[in-house]
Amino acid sequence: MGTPKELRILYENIDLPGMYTLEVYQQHGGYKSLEKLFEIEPDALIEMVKESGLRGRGGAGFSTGLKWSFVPKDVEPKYLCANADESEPGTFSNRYILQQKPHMLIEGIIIACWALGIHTAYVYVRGEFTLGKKRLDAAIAEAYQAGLLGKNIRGTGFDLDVYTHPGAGAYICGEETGLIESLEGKRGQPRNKPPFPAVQGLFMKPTVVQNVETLSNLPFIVQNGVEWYKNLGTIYKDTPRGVDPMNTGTKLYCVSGHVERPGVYEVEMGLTVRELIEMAGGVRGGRQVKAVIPGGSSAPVLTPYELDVPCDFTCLQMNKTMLGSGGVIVMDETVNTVEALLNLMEFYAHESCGQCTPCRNGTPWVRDITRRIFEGRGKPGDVDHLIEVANMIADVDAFTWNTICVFGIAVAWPAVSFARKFRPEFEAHIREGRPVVLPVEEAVTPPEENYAWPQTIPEAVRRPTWDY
């Protein structure tokens, strides 16, 4: 298949000086999709997006077009919320779109609103993204002045207003209903579902919440067509029931941790975790990989035995983890996996909104057990106890959770996967009564005992060639 290469589509020209301005963005093809957009009937556009295979890039990976089809047509008003609250640890791709190509997001918002008959859109921006919000606000002002937003856009009779709203740095506001509550001026606590936002969302009206990267794909689908987009990435056949075979388009992978060249890499979906690490220059200092988190901190961890799994929605799901937000965190042989889990659990214990008892009480409990093990105060049976408590928050094997939102499983997944896959290192802490960093071969649970191993990789209808 050759050496993996970047294929910049969303990130094309992102480093050009002034790319965040309307003038430079239009010089490089910006807003070209609008020349075709208003000739496409909204229902036909929804079908186009569905057929393209575009899946939400914010975490869940749900079909974007299918999500749009749930929105009732006869209810007014309707709203679009662009989720720019990039709060998942290990993820840092959306902030560069806000800072360097905000007009691409605006163009995507216009397309989504035309398809759904929406006339008011909000961009919920992470409070710490001060430069991104400043440039997005300036881009919105330019778009109004150029007649790309506001009343009667380009003489089509279509009206659209776009507003930005800064968040307050709460992880939970990345969850769509927590975001909506915050946008309404309330405490950022997720809602019970159903009803889902597509039926009752912002101000109890039909609402579509989409991630920045998802919306940024839309101009390219409209401009270049469905077949062009479907020819990017990978489509599988013979996948198990309930597993979506579509992995079309490119993905912005945020590679951080112990690699030589951390950064955002845009590539076609379908490359393996190992190939992605190679793109980032390999593991620093030529050391061994010990663990990889493939989709932001809430994704179950992978061991060195699982590096040849394609880093896409389908294959990672089949291997009991997830692509999530594309935050790939690489850990080398020097890492203490108990300490790594403790770091994550301290974060989640702090970020729990406290609304649900299993999460409010269970997350600090998991953190405290992990801390006890790390500090050398662990007792025999603590690893099983840790797994048991985490599974009371959310059953990772059954993929069910005892909380209102998926925060519960975002806690349980890393807790259970670290404890199961690196059990020898956890047990060594308890046995030695002190922090212990075992060699990779000794620290990792053998693959035949790994609860996620083995999984057959489905046959691909098309895989990337990297021959650009």
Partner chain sequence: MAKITIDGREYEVSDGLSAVQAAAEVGVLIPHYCYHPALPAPANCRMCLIELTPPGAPGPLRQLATACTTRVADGMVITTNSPRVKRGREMTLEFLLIHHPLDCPTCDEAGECDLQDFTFLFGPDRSKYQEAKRVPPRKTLGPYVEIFKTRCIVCTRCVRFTEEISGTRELCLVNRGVHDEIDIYPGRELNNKLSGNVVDLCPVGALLSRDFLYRSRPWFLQKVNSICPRCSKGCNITVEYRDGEVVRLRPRYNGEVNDFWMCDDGRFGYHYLNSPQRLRRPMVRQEGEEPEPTVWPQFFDAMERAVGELGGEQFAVVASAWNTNEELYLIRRFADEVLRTKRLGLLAAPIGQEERFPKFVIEGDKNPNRTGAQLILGEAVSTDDALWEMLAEAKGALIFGGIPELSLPERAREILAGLEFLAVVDILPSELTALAEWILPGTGFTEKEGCFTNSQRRVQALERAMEPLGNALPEWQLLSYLANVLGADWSYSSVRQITQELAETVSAFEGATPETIGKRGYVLGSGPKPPETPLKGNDAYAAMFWP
Contents of the next structure:
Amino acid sequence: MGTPKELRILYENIDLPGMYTLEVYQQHGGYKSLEKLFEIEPDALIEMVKESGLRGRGGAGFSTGLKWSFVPKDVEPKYLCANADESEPGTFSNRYILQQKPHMLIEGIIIACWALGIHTAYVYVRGEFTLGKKRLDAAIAEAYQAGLLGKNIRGTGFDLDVYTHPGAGAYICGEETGLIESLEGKRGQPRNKPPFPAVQGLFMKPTVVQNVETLSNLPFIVQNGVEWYKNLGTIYKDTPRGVDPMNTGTKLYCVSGHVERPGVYEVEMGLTVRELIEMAGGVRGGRQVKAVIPGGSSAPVLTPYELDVPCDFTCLQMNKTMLGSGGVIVMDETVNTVEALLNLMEFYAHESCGQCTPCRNGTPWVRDITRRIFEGRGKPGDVDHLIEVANMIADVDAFTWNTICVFGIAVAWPAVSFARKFRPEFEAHIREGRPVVLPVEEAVTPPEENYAWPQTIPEAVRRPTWDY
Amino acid sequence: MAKITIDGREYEVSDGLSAVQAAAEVGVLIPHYCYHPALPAPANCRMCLIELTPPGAPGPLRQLATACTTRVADGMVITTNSPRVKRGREMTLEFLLIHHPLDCPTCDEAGECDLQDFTFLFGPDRSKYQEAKRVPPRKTLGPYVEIFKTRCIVCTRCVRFTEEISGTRELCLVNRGVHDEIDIYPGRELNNKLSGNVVDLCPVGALLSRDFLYRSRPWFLQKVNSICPRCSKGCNITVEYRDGEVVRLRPRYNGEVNDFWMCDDGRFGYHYLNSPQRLRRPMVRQEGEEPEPTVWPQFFDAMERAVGELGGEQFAVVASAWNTNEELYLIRRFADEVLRTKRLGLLAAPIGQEERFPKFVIEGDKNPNRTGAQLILGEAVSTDDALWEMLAEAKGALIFGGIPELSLPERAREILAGLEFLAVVDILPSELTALAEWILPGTGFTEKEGCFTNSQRRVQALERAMEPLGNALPEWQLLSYLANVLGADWSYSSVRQITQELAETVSAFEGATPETIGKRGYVLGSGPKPPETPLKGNDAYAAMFWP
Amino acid sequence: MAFEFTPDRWERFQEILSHYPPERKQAAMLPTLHLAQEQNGYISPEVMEYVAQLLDVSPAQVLDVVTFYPMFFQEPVGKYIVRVCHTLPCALCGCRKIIEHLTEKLGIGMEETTPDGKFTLLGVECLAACNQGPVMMVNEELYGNLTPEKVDEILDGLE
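Could the form predicted together with its partner chain be given as well, to go with the form predicted alone?
Full assembly next; the chain just shown is listed first.
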């Protein structure tokens, strides 16, 4: 077992000047997958993607091939929505794909649409991604010019139109049905499920919503084959019911916060949180880690006691947090965890779409309690109060929620995990009536009192060797 | 029919229902706010939580389901009373209440408020909330609707109503998250003809009727079932009244007539009934003088004299398209058998504009009973211009008015002024009474019993809310007395008896007996009515949740 | 003053409209509002009524959308819109110092516009460039790894 290393597949040549143009992209192997693609029967392609173990990179980690298999064949039209509304705090890998390798996304879209018999795709681009949208629009225009999009692509008789659609600053539009509503020209309020978008989505037609990173994996699966893809990452055996053992391929880890070299690290899935921090140059100034959010701000926080969990879908799920969008936010010993939670709760209170009761009224409530504690106006019992109210929005232990979408659990997870895991620091605020930063050892709830321990890591069938 | 299990008991319910409706069919209440069977279900209030076992599943779903978005299917198992469901509802209510003011003592909705009722039934008995409450402003949305934003729970029923039913889309949400508010576009109003329905739809005291504002606590109101007289649609309504005044009209569900709705013309067009100008006693006008109060026997005597002098066949009898079937039947008999005159007329409010909305039509005929009048008086009855020509040939006339805001053409006023004897039965001073020698107080639609026949030939019953005003006589009694004074031998003792006789003697009304008409009405020519069954679908829903 | 698209924007609007099924004109709402805001600076009532008419919806439906999305302004804004990220990753990297510096330098609070109409200062949620935190956007341009000095340099370089 060597040391984890970067393995750039999606991000290969991402910094190359002009990589966003068709010419440079093609010089470096771009659109090669199309030579094989149109030889593959759509159904076989869906099977391939299922077999590859590719899981959605947007947050939920749902098997992409399985999702595709739910799409009815006999309903027309069908739509693909590429989700480029990257807004989860701590996540920034899609931004650079749009800015530097937009053609890779287009290639992925062509593949997905071929598999599903889709002739119209929309790329929902975050409103603030001005450069990314400009580059993607230009790339789409180039692709039309080159006959890669439009009518009768490469003489196959396959038609595909791709359009970009700008968002306007609402986090919730990253939720797939919120995105669909927004695309329809309405508030981005998520829909009730079922029906799932695969059955009834955009304009009430079957729709597949797929994250930019997920789609960007497709060209490599088609070009290099399923076996090649499955030889990347980690696959477990004997996972509990409801836990998908597949963590194939590489993941674009976005490391931010208190590390020496924040950035996007493309690594086979299987390295631990600690190793990832090392890869990013370690904690800035050689300080101690205090807290790490492993999968975007919605993921439950990890303490220094939990850094040896592999950073993949399966293990993080089994350790009551999630890989989510792969946004790893590192906090060192100088951080006030109450303030950090307040920051997140401000975010969620601002971004709650307001549609359903628990989230609309519960999120600002949790924020207000957190703020009271932070500002030294907390009362004894307020930490439990905070946990109770957050658990009313979504019960993190039962993993159930009464909200329409998973935003509810995205609020409750950080709230409950911060309050439980850093309870001593929260209590110190209440006791002292002012913000208090405790040393790491004192700030963290002792492992034996924390609900998340002990760590459970299943046995792996396949693990990265890092020997490249 | 679908076989389902609710709370451990098996039931058969209608197909295609939401779980809320299905439960209502079998008498199980599933509390909800945003759901309404006539609107799309956004499931945003999270109140109708149930434990759901889909058909064939080994056990209940891990998450609670929303009953409003659950379509019943054979083999489905629903639990509404488990600890999980109770806790779920309790949490939803706690969230709903954190910004809701405790102003029930001054809120019109109190007493018929779903938030109040469900909190009482299912809510927590105290709040854990210690933070600041939001206090958004109160605002006038339109001529009839006021919003108290503090009370709003953002269920968006009202917004969806303007999208789906009225199609006018004046209402929207503004802002986001906890700052969500129901609002209108600046400078515009919620002024479509169906606007009042959003008040009924509002499950809390956020949208209130400006007409009803602070007029009564709802529990002081008495209620009867009635039919709106403002057009020929015959919307089923409830008349709510107090101390001899009509205070509010609200629609009653009838899936074959008006669904859950009524228009603002009908809803707010009742004020004439409460007017201080209402006629309360008979009056008589001496040549060129102001009318003086008199008593009924004076009129009967005068009528007897006039018929004697002028001859019954010289008399015209004019019914009104606002008369009930029963009144029209007696008018017809009075003309045919008592006066033996062929001069029979029908007075009606002019045809107005039909107004179509995506899911509601306000009819153009602004009379509740033109269809009944035509069936009872015959197609040949003189109406409109022919009516005045017919009156021009007559010497005396007995005219039934009762049509609010009726205006006569100049020619009609000349003709009426030329009659040697003119008695008018009306409820308010009108252009008719201004010309009459005898001004006789009749009854408004809330003061009488009887039936209207709507444009779809559905016979529907009015229940009497109030006694006739002062010395006013119900028209059927007035006609009975008059007939007997003129030598007939009528012995009606109730309106019901007339309804029955009408059904037996006028062929078009065959089968339209008090029993078949009931609360839902009877469509003429539809044959024997099937036996009553327990309420199904929306009828069951409405019985449980709609005024 | 009635609002209408300039001829070139009208063409762009027609192009946008062609992206959606003809019976789903409302889908063009966000791109159309962006286009209108680009021309008008903010979404005035005239703009909302114009867009409503173009997309066959009611003005209230446009208002409903405009008030949901923070990128649409209902009041005039400055020539340069300065969006400073204040979410956790940037907060960890010291965005508070940048915000303090900006408010001091521009003499305005958050969500305010300088009296000369040059700058509008907004605190925004995560801009998805956390590796460069603290970050801000000035109109369409993103700036990362900010220091007070760098902020001065950027803002002083603007006309």
